[in-house]
Each structure stands twice: as C-alpha cells, then as structure tokens.
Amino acid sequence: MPRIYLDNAATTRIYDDIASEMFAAAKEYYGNPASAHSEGARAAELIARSRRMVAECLNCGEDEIFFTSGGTESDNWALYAMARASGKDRAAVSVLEHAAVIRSAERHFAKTDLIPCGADRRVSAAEVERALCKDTGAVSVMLANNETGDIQPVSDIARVCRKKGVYFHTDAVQAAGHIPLDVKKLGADMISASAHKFHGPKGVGFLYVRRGTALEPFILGGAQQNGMRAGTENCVSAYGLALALSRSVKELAETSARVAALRAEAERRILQIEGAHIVSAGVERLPGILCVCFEGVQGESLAMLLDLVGIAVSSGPACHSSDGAPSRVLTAMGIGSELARGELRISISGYNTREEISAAADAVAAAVQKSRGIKA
C-alpha cells in the first residue's frame, strides 16, 4: 500500500505544477535582483510580481510585504521590531504560542507575561486587556494553533491593542492559505506566514507590516527590500510562495469543505476507539487539523507504530522536543499531563482521500490496541 501522509500541519507537499514552474523560473531568472543589468532587472521584476500577488491575497499594499526565510524568522523579526519601536520592557504573549514567538519575546523584552486561555481554548480580548500594563510594548497571539487548529479572536484582540497603543503581532503560519486572511479585517500591525504550510516551497515566508508601523532591520548588510532585510533575494522561492498562496486562496472554499469532511470522518472513526478524546471538538478551528488524546498510551509510540505501517502522523508539533514531556499547549488548555502524553495530531490536506482516511483510522485503532498491549 502506498504511504499515507497525514502530517500536513508540519509541512505540506508542494503543488506539482508550482514545483515545475519554480524549476523553469530558476533557469530563466538567474540574475541577481540587485544588479543593474537586464538579467538583474528581470529577476527584480519577478520579486515585484510575487509581492503584488501576495498583497492581493492579503488585501494590503505591496510595500507592506517583506519576504523572509520562513515563519520563524518572521516571528523573530516582529518581536525584535516591536521591542525596538516601543522602547518598553514587557511583552504579553499567549500561552499557546510557537516557541519562535515565546523565545523571541524572552530575548528582546526584560519581562514576558503569558496570557492564559479560557475553558473554550481561546485567548479572549478581555484577558489580553487584563495582561496589559503601562510597560507593555507588544502583544502576540497566534491566529490558529499548530497543534489543535483552534482559531483565536485576533480582530478583537487587535482592537484592544490599538485602543491601548500597544503593538500587536499575530503568527498566521498555520492559518495562511487555510482560512481567509484579510489584513484589514484582522487589524494586526504585523503578521507572519510560511510558504511550506500551504503547499509552497520550504525556506521562504513573509512578514506583513502595516503601513506606518515602525520597523527595524533584522538582518544587516545591503539595501535589499528597502533596506529592511539584507541579502540576495530568493526570487524563485518568493515566486513559489506567491503562486502557492494565490492558488490556495482561489481554491480555499472548495478545499476547506472537502478537507473538513475528511476530518469529520476521521473523528467519527477514531471516537469508536475506547479512551479517545478529541481536543477542541466543537470549537472553531482549521478544517484539516485533528488533535486526539488516547488514554493509557504514549503519542510518540503511536506515531512510530503508524510510521511502520506506512502512515505519517505526529505526536505534536515537529519542533517539539521529544523528551517525553506532555505538550505545553495541551496542558495550558487544561488537559491533564497523563492524557496529554497520549496526543496524536492528524493533519489533512486536499491531496488526501476518503480511502486514505479510512485506512488510517483502522491503523490508528490497531496501533492503540498494540501500544496498550505492550504497556501492559
């Protein structure tokens, strides 16, 4: 049986046609975008075209888009920039954030306050407002969680931060390409995204910076990207990002409906397994992420057993340390440590089929049974 890939929250398979277009572009646009000759000018135009395409998808200006090496750099840059621009020594970030946000906040601010989530797994605007003080210079709350898919009330939080005069950043790495991303409706000062989460290439992302928001260069050197990010621009990867985002946005409604139906079928089948608990059932979340915890098993063991039979899933985010500790995010959501250790994340894309979901559900049931037998 061919392998079944259900770890799309970690990374997605690049669209076949986009991989081909990028290969062709790499041969055609080989000049340095900063060079004054014709080859350089053509490469610079490809960057400009890519930036226009991204701006159209986000409903923003081209000058508000900066290409980066991915979501981690974008998150790091945003926290650094907000620290420098605010001149204040406190940041407030949600307990659900990716390590790229939390660790950056801890580096660039003297004090990092963690904003709790409620029983509904959401970080409310009221809770954010309670976390603010006169020394708070920045707030960061992700748009959608990478483990559970929970969607946060970012536009409400943005209004609170704007009223209080505090910079606000949202990590949209997991959300971009999977739910609508209109920056004017979201209201954030800065937004991070990464191409490989929506069927684009790895190693490229972007940082949206609302016009008028102070921005400090993060990588120093040449004058690329209006002097804000030095280094020879990766025009081919930026083009791949733009193509993938444009296609994802164009097909979003159709793909989301089909993926959500596959997730619902996976949930139905998995809930037949004794001791299975769906995390965030009934909560607004991304269509393709299914986070489930099993009683009496270790999620890492399940993931390894499934890999042996040709099914790729994860026991949490790919960046999480495999030290046996329960997920920081799940425990913050109020899930007990023992149950959280039985976490399995199944993440679905438009490439998956109903037949694959059925086969995977059968394999999960068998792996849980085998894992419990081994433990006993």
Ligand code: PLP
Second form
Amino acid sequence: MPRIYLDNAATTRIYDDIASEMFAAAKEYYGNPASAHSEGARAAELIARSRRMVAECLNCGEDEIFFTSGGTESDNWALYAMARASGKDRAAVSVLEHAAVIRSAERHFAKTDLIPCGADRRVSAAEVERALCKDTGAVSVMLANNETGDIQPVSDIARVCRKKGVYFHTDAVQAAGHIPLDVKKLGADMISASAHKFHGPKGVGFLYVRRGTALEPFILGGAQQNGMRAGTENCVSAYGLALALSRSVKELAETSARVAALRAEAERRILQIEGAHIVSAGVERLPGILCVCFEGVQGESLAMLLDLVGIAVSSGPACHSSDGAPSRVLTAMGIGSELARGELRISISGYNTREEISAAADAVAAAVQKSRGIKA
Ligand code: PLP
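The structure above corresponds to the form predicted on its own; please give the structure of the form predicted together with ligand PLP next.
The complete assembly is shown below, putting the previous chain first.
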C-alpha cells in the first residue's frame, strides 16, 4: 500500500503543477533581478508579479510584502524590527508561540513576558492587556497554533495593542492559505507566513509590514526589496509561493470543508480508542489539525510504529526536541505532563482521502494497543 502522509502541519506536499511551473520558470527567468539588462528586468518583473499576487490574497499593498527565506526568518525579523522601532526593552509573547518567536524575543529584548492562555486555550485580549507595562515595546501572538490548530482572537489583540501604542506581530505560518487572511481585518503591524505550509516550495516566506510601520532591515547587504532585505531575490521561489497562495485562497472554502470532514471522521474513529483525548475539541481551530493525547503511551513511539506501517504523523512539532519532555504548548494549555507525553498530531491536507483516513485510524488503534502491550 502506498504511504499515507498526515503530517501537513510540519510541511505540505508542493502542488504538482506548481512544481512544474517553477521548474519552467527557473529555466526562463535566470537573470539577476537587480541587473539593468533585459534578462534582469524579466526576473524583476516576475518578483513584482509575485508580490502583486500575494498582496491581492491578503488585501494589502504590494509595498507591504517582503519576501524572506521562510517563517523563521520572518519571525526573527519582526521581533528585531519591533525592538529597534520601539526602543523599549520588554516584549510580551504568548506562551503558545513557536520557538522562532520566543527565542527572537529573548535575543532582542532584555525581558520577555509570557502571556498565558485561559482554560479555553485562548490568549484573550484582556490577558494581553494585563501583560503590558510602560516598558513593553512589542507583542506577538500567533494566529493559529502549530500543534493544536487553535485560532487566537488576533484582531481583538491588535485593537488593544493599537490603543496602548505597542507594536503587534502575528505568526500566521500555520494559518495562511488555510483560513481567510485579510490584513485589514486582522489589524496586525506585521504578519509572518511560509510557503511550504500551503503547498508551496520550502525556503521562502514573507513578512507583511503595515504601511507606516517603522522597519529596519534584518539582513544587510545590497539594496534589494527597497533596501529592506538584502540578497539576490529568489524570484522563482517567490513565484511558487504566490502561485500556491493564490490557489489555496481560491480553493479555500472547498478544501477546508473537505479537510474538516476528513478530520471529523478521524476524530470519530480515534475517540473509539480507550483513553484517547482530543485536544481542542469544540474550540475554533484550523480544519486540518487533529491533536490527540493517549493515556498510557508515548507519542514518539506511536509515531515510530505508524511510520513502520507506512503512515507519517508526528508526536508534536517537527522542531520539538526529542528529549522525551512533554510539549511546552500542551502543558501551557493545562494538559498534565503524563497525558501530554502521549501526544499524536495528525494533520490533514486536501491531498488526503477518506480511504487514507480510515486506514490511518485502524493503524493508530493497532499502534496504541501494541504500544501499551510493549509497556506492560
Ligand atoms: N511558526 C510556526 C507557527 C510554524 O509552525 C513554523 C514551522 O513549523 C515556523 C514558524 C517556522 O517556519 P519555517 O519552517 O518556514 O521556517
């Protein structure tokens, strides 16, 4: 039986036709976009077209989009820029953030306050407001979490930050291409995204920066991207990102309905396994992420057993350390560390089928049983 890929929160498979289109573009647009000759101009036009396509998807201006090497760089840049622009030495970031945000905050600010989430797993605007003090220069709260898919009330948080005169960044790496993303409605000053999470190529992302927000370059060198992000532009990857985002946004309603139905089916089947707890059941979350904790098993051994029978899932985020420690995010959400060790993240995309979900559910049940047997 062919392998079943259910780790789409770690990365997605590139859309087949976009991979082909990028390959053709790589041969055609070989000029350096900064060169004055026609080859350079053609490559520069490809970048400009890509930027226009992204801006259209987000309802923003082309001048507000900066291409980067991915979500990590966008997060690093945002925290750095907010530290420089605010001149303040405190950041407040949610306890649920990706390491790219937390570690950047710790590097660029003298003090990082962690904003807790409530029993409903939400980081409320009121909690953000409580975390602010006169020295706070920046807030970062993710739009959707990479382990559980929970969606945070980002536009409410943006309003609080605006009122208090504090810069606000949201990491939309998991959300972009999966839920509607209108920057005017979100109201954040900066937004990070990464193409490989919405069936685009790896190694390319963008940072949206609201017009009028003070921005300092993070990577220094040439004058590319209005002098804000040096380095010869990866025009073919930016094009792949733009194509993937446009397609994901265009097909979003249809894909998310289909993916949510697959997740509901997976959830129904998994709940039949004794000692299974669905994390974030009933909470507003991304359609494709199903995070489950099993009593009496280690998520890592479950994921390994499943890999052996041809199913790719994960026991938490791909960048999580493999030291057997329970997930920081799940424990912050109030899940006990013993149960959190039994975490399995199944993340579904539009490429998955009902048959795959059914086969995976059978395999998960068998793996849980086997794993409990090994332990006993
Ligand atoms: N932020 C979140 C929420 C993520 O899930 C990830 C990737 O897993 C990143 C940032 C980093 O993105 P990238 O892999 O493009 O560097």
